[in-house]
Amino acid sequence: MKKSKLLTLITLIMATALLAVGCGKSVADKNISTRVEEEKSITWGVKSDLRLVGLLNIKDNKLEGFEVDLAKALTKRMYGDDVKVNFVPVTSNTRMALLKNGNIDALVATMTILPERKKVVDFSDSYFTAGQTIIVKKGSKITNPQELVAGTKVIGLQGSNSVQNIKKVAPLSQVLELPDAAQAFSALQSGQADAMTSDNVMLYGLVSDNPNYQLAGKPFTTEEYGIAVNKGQKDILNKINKTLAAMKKDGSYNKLLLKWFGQIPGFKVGDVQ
C-alpha cells in the first residue's frame, strides 16, 4: 500500500474512533432501568466472602446471603420473574470501580452511605443499620476497641471506612489493611494481629463459623447501608426506593432479616429498620 493511501486510511480510522467517543455513551451512562427491561437481565455487585451477607457456596458454586436474597427480591418486584439476575463478586476495594465502569448495574454490598461517596454515586434509602466493632480470640485481654493501645495491631479492609474509624478510636494501635474479609480473618487466625475490625454484620458471620472468636465491645459507629447506582440513574433508584419501602411495609423485608440473622445473639430486627 502506498504511503499516501496508508496515511489516509489511518486518518479515517482515527476520525471514526473519535466520532464514536464523542457521540456515544458509556455503559454506565445509559438508562439502566430501560436496558434491564429490554434485555431482561440485571447485574448486581455483591460480597462473596461474608457469611450471612454474601458468600460463595463451594458446594454448588452459588452466592447466598441476606444481600443476595435482597437483590433477587428487588429484581422480581421491580421487573418481574422473566428478568435474569446476575451477580458479580466485589470487595470494598473494587466495588466502586466496577460500578463506575459499567460492569455492574447496582451495588448491594455493605456500603455505608457517606458524603464523599455521594459525590461519586447515588444511594438508595438505607436498607440496613450496622455498627463497627472488633473481633478477638476468646481469652484475649482486649475487651473493647478502646483497649487497642500502643503495641497492638488491628486488621481492617482496604477501601472501607472502617480503617479511618478505628484510627480515631485506637490511634496508637497499628492498623494493617487487607483486600477482603477472608484474608483479614486468616491473618487474625495466624496471629498477625490482636483484633480485626469491621461492621458488626460482617463480624457476626465470622464468629458464627468460628466459635473460638468473639465480638469485643459495643459498636462505636452507626453505618447506614445503601444500594449504590451511578449518577443520573434516577429511574432504577426510584424503583429501588419504592420497592424497599413496600417490602418493609408488608413484612417480606423482615423475613429476610430473620432468615439470615435471626439466630445471631444480640441481633434485633428493629435496630435495622
Partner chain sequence: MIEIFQTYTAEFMQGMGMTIFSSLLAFAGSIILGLVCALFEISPIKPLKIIGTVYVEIFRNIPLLVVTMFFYIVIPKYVMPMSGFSAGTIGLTIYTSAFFAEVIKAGINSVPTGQWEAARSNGMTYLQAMHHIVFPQAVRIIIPPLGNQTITLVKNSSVLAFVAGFDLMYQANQISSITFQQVPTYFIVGILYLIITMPLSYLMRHLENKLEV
Second form
Amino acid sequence: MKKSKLLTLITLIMATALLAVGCGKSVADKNISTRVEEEKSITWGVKSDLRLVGLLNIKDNKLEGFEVDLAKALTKRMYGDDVKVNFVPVTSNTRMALLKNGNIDALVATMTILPERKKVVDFSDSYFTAGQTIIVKKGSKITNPQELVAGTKVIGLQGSNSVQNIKKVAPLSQVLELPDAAQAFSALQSGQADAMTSDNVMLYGLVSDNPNYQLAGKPFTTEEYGIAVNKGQKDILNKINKTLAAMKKDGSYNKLLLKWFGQIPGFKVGDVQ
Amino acid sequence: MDWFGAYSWINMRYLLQGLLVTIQVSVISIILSFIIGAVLGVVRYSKIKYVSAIVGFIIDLVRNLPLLLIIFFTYFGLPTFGIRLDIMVAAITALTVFESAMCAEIFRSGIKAVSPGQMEAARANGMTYVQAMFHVVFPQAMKLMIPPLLSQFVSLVKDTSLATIIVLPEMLYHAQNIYGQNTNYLIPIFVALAGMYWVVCFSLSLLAKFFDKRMSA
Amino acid sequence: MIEIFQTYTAEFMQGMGMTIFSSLLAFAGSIILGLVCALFEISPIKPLKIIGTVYVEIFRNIPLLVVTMFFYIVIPKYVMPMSGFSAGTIGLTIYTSAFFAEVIKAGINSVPTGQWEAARSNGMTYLQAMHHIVFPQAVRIIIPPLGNQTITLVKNSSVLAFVAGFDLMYQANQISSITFQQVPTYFIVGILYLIITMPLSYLMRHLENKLEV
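Show the form predicted together with its partner chain, please, the one above being the form predicted alone.
Shown next: the complete complex, the earlier chain at its head.
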C-alpha cells in the first residue's frame, strides 16, 4: 500500500472515531426535551428480560411490559402521537452507563430511588412501590429471607441495590452476583443457589411462568421506583412528573397496573402507588 | 428437554440475528486491527527513538490486560472523560484496541523474520524506508504472518461473546435470552450456539490452512 | 483511587488470590490434558488420533465463555453441582488444553524423524524414545508459544466474573457498581492484573532470547 494511501486511511479512521465521540457527547448534553420535539423521536431504556415489567418477545422482537407501556403512554401525553418511541434493553449493570453515555434519554427500569444514585442522575417522582424479597424452588425448606443461614447461597443482580440489602437481612449467606435477571434465574434453576433475591415485581414475573418457583416470606424493604434522567435535564423531568401525576389522577395509571399485575394473587393497587 | 420447541424458526432466526451482529462486529474489528496492527508493528520494529519504546510499552500493557477489562473501561469508564460511545461502537473499539496490540506483535515478529538483506537491497535500489517496507518486506513477511493472524482473527470472533456483558445483542446474548425464558431449551440452544460458533471459526481456520499451503508452494 | 483501594483492600486481594489460584489450577490441568491430547494426536493408533484431533478442533473453535457457561448452567442442572469458581476453572482448563495440545504437538513434530529412528534402532521403546530423546528437544520449541498461551490463560481467567467466581474482575464489577467510581476501580484492577502478567511476559521474552541461538 502506498504511503499516502495509508495516511489517508489512518486519517479516515481517526475522523470516524472522533465523529463517534463527538456524536455521543452532543446527544447527552443537549436539552433532551427540545431534541425530542425537533427530531420526533425519544429513546427509553427498559428491561428486556423481566416478564410483566419489560420483556423482549422473541417472536416479533417487540418489548412488552408495564414499564414499556408506561414509557409509551408518557411519551404520547408529553409529545403527541407522532413521536417515535425507541427502546434500548438495559440491565441493572448497564442502565446507568447507558444514561450517562447519552445512548438513552430516560430510564424506566425498576430503578430504586437512592441517595447515592441521586448524586449521579436525577429521578422523577416515584411511579411504583416494590419490595425486595426472595424466590425459592417449591418444596425448599427456606420460607423467608431470614432462614438464609450460613452455608446457603443467594443470587442477586449486579448493579442492583438488592445485593446490599440481602446482606443485611441474611449476613451469613453467600451472595452471588450475576449480570442480569435471565442469567440469574437460569443459575437458580441449575441449583447454583438456594434462593434468588430481587424486587417482588421482578420475581412475580419469573414465577408466573415457572410454577416450580415461589416467593418466600414478606418483602423486607421498600423500593420506590423512579424514572431516571441525566443531570441537567430539568425540562423533561418536569414534564414526566406532571404527566405521571395526571395519569394517576385520571385513572389510566391504575388501568395499566391492573393490566399487567391484576392476575397476581393478593395484588392491591394501593400497595404499589 | 424440548428440542423441537427450541429449534423453532422463531428461535433460530433470533439466534441468527445474533450471529449477524457477531459477524458485523468481528469483521469491522478485524479490518481496523489489521491496519492499526500493521502500522504499530512497523513502528515497533523500526526502533525510532523514543516513539518505538513508548509504543512498545503501550502495546505490552494492552497485551497483558484481560480483554474484559478493556471492554468495561471503554464502555463504563470513558464517559468519565466525556467520551461516550454506544454499545456497538464501544465493543468494536475495545476489540480493536486489544486485537491491534496482538496483531502488532505478529507483524513485528514477521517483519523481523525477513532477512535484513531485503531491506538493504531495497534501499540500495532507491526506495524510501516506507516503500521498502510495504513493497518488499511485507509481502515476504506475509507468508509467515498469515497463519498467526488468521488464528488471532478466530480469537476475535470468539471474544465477541464477552461483549454480552455490555448487552451487545450478539449470539451468546440472544442464546441466553432464549434459554432464560424457557429452561427446557437449555441444552438444545447450547448445542446450536456452540455449533454456530464452531462453523464460523472452523471455516476461518480451514481458510488459514488453505493459505498456508498456497504460500508454501 | 487510593481511598478505594484502602476501603476494599480485602476484596481486591481476595480477587487477586482467586485469579492466581484459578490460573495455577488451570495451568496444571491444561498441561496434563494438553500433553495427553498431543500424544493422542500423533499416536499411530487410529481411534486415539481421532479422539485427540476432534477434541482439539472442537475446543479451539468455541468461545471460552460458552464452555464456561456450559459448566455453570448445564452441568449442575443435569449432572452434578458446580460452583462458579469450579465451572470457570474447569472451563478454562478444557479450553486452554486444546491450545496447549497444539503447541506440544508442533514441538514434538519439529524434532527430526532421524532422532526417532536413531533412538528406536538403539533398542528404545516408543515411550523411552519419547521421554529421553524427542521430548527434551521438543521443549525448546514448545516453551515460547506455551508461555504466550499461559499469559493468555491468566487473562482469560477473567471469565470467572460471569459466573460469580470471586476473581479480580468479579470484584471490579462489584466495587464499581457500589461506588460508581468505575475509572479508579478499573485502574486498580488493571494494575493488579499487570502485576501478574507483566513479569510472566518479560520472563517469556527472556526465555525466548535465550533459546533463540
